[in-house]
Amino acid sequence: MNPAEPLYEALAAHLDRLGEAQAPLFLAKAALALAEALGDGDRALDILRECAKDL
C-alpha cells in the first residue's frame, strides 16, 4: 500500500461528505493545518507548488 493512500482516502471521504460547495474551504483549511504541523513554511510552499503542477 502506498503510504499516502490512507490520507488520500480520508480526503476523498471528507470531500464527498462536505460536497462541492464546501470543498475549497476544507482544502484550504487542511493545507494550512498540515503546513503548520509540518513546521516548515518554505517546505510547505514547495509542496503546494509541486501539487499545482500539471493540473
Contents of the next structure:
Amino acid sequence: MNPAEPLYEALAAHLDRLGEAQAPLFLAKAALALAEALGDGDRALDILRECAKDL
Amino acid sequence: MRPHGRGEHDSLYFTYPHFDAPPPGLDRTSPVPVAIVGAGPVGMVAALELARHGQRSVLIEARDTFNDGSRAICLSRSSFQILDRIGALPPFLAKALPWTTGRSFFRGQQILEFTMPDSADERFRPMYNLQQQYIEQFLWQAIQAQPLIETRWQTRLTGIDAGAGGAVLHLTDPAGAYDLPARWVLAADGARSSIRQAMGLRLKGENFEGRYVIADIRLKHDYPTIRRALFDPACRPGGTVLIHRQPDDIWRIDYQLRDGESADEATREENVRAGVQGVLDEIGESGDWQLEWWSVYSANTLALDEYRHGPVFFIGDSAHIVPIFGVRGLNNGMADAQNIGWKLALVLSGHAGEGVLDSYTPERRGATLDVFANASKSARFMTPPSFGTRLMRDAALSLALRFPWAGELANPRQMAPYTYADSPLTLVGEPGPGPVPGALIPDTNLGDLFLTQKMGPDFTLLTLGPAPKVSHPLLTTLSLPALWGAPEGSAFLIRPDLHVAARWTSADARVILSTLTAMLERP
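Output the structure of the form predicted in complex with the partner chain; the preceding block shows the form predicted alone.
Following is the full complex, with the preceding chain placed first.
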C-alpha cells in the first residue's frame, strides 16, 4: 500500500465530515501544523511553493 | 448497442453462431446431478470443472447465441491457470493480448506508469485482453469436446422450487414447458439472475454515482497493449477515460458521463461517435475508425449475504457485482465456478461429505469483500462520490505532476488472488517461508515444466526432499529438492484449485493423511 494512502483517506473523511464551507480553514490549519511538525522550515516552504503550482 | 442498421449480433469482426433449441425428442425431465443456469463464461467454466472431475451437468441458457458485445475484456493470470486446469487454454493463449503495464495521465501529462508483478517464474502474464465473445467461443469449443456436458439453448427458467434434497427447475423452450429435477443447481445467470429473483433474494451494497459509456471501435493502430487512464482530459473536463487494446484492431474506450448527462442521451449513436472522436483527438489518433458496439455502465459493489441457499449456489454476477476498475468481475466469477465445481464433484463422486460445500460462501464471499475493499478505493478515485473524496482526488492528481509518490494514488490496484485464511478447509500452520495456508501457490519455472503444470488433478502433496509414503485416491505426490526458501522436509497440501490447504515444516505421513481425510469427510 502507498504510505500516503491512509493520510489521503483520512483527509477525505475529515473534509466530508466538515463540509465545503469549513474546508479551507481546516486545510490551512492542517498544512501549518504539519509543516511545523516537519521540523524543517525551508523544506516546508519549498513544498508549499510546489503545491501552489498546477492549480 | 450497435450502429443504426446493424442487428444486436451484427459485429464488424465476429460471427455469432446460432444454437438450436433442444430437439423435440430429447429426454427433458430425467433428474440431473447438476443444473447450471446460464451458459456465459462463468457457467461454462463451472461445467468444465465438473467434467474435469468426471461429473455430468446440464447447462441451461435462454439465448440462442453468445452474449453480444465485448463486455468483460481482461483475464487475469489466475484465470489463465483456471483455463489451463479445465483444458481450455490453447485458443486463449493464441488470441489474447498479454499486458503488464498501465499509464495514467492528468490533463495530458503522464503521472504514473505501473508494472504488474511478472517474472520468468510465471507461466502466464499478469493480464490478458480478450473480448468476451471470444472467451465464450473458446470455452464453448472445450464444452463441445466434452460428452459429460449437455447444453440446452433457448431454454428459459420460469421458476424454481428448492428443498433440502434438491431443486426442481421450471423451464420452457420452443417445444413447451417442463420440470427438471436437479440435485444441485448453480445459478450463473448474471446480474439480473432469474433464480435470485425467483427465490426472493436481493443483492446488498453500494451504488457509485459515476456512469461510463463503454464503446468498442475498430481502428488500425500500433500502440502497445498498455492500459491508459486519462484524468481530466480536455475532451472530458473533470471526467475520466480508460483505453484498452483488444485483438482484431479493436479498442475499448470507456468515458465518464458528465454530471447531469442522461444515459439515454449519452448512448445515442451520434453522441457516442462524438465522445469517441473526442478521446481519439486527445490521444492523437487521426485514422479512420468504425463504431462496433457500445453500452453504459455504473459502478456498484453489491453482493448476496449468503452464496448458498440449500441446493442452489450463486456464482459470478448472480452473487456479486463489482466495479470494472481493477478487472475483477469475470475473474472473480471464474474463481467462483472453479471453487464450487471441484467441491461439488467430490461430493457427487462420494469422495467428500456435503460439509465441504459449507466452505463455498466463506471463501468466495470473502474474496468478494476483498474485491470490494480494493475496487471501492479504485472507484472512489475514478468517480469520487463526495466533496472530500473529489477534493483529495484532484489534489493527488495535481501533486502527481511534481511528486511521483502522489501518482501512485492513481494506481488502479489490479486484482490479486484471495487467500482463504478463514476457510473451514484451511489448516492454519506454523509461520514460515512459502505460501501461507489458503493462498494460491506462486508458480515456479522448474526447467522442464512450471510448477502448476505438475499439480495432480485433485489434491497434490508437495514435499521438499524425500516424500513420505501417503496413499489416498485423490492425492498426487510431488517431491522437489527445494522451493520458496522453505526448509527441507517441508510439506504443502495443495487443493484442486491450487490453493494451499495446509503446510508443515516436517512431513509426517499420518498427520498429512488425517488432515486430508478430515477435510473431505465433513458431514
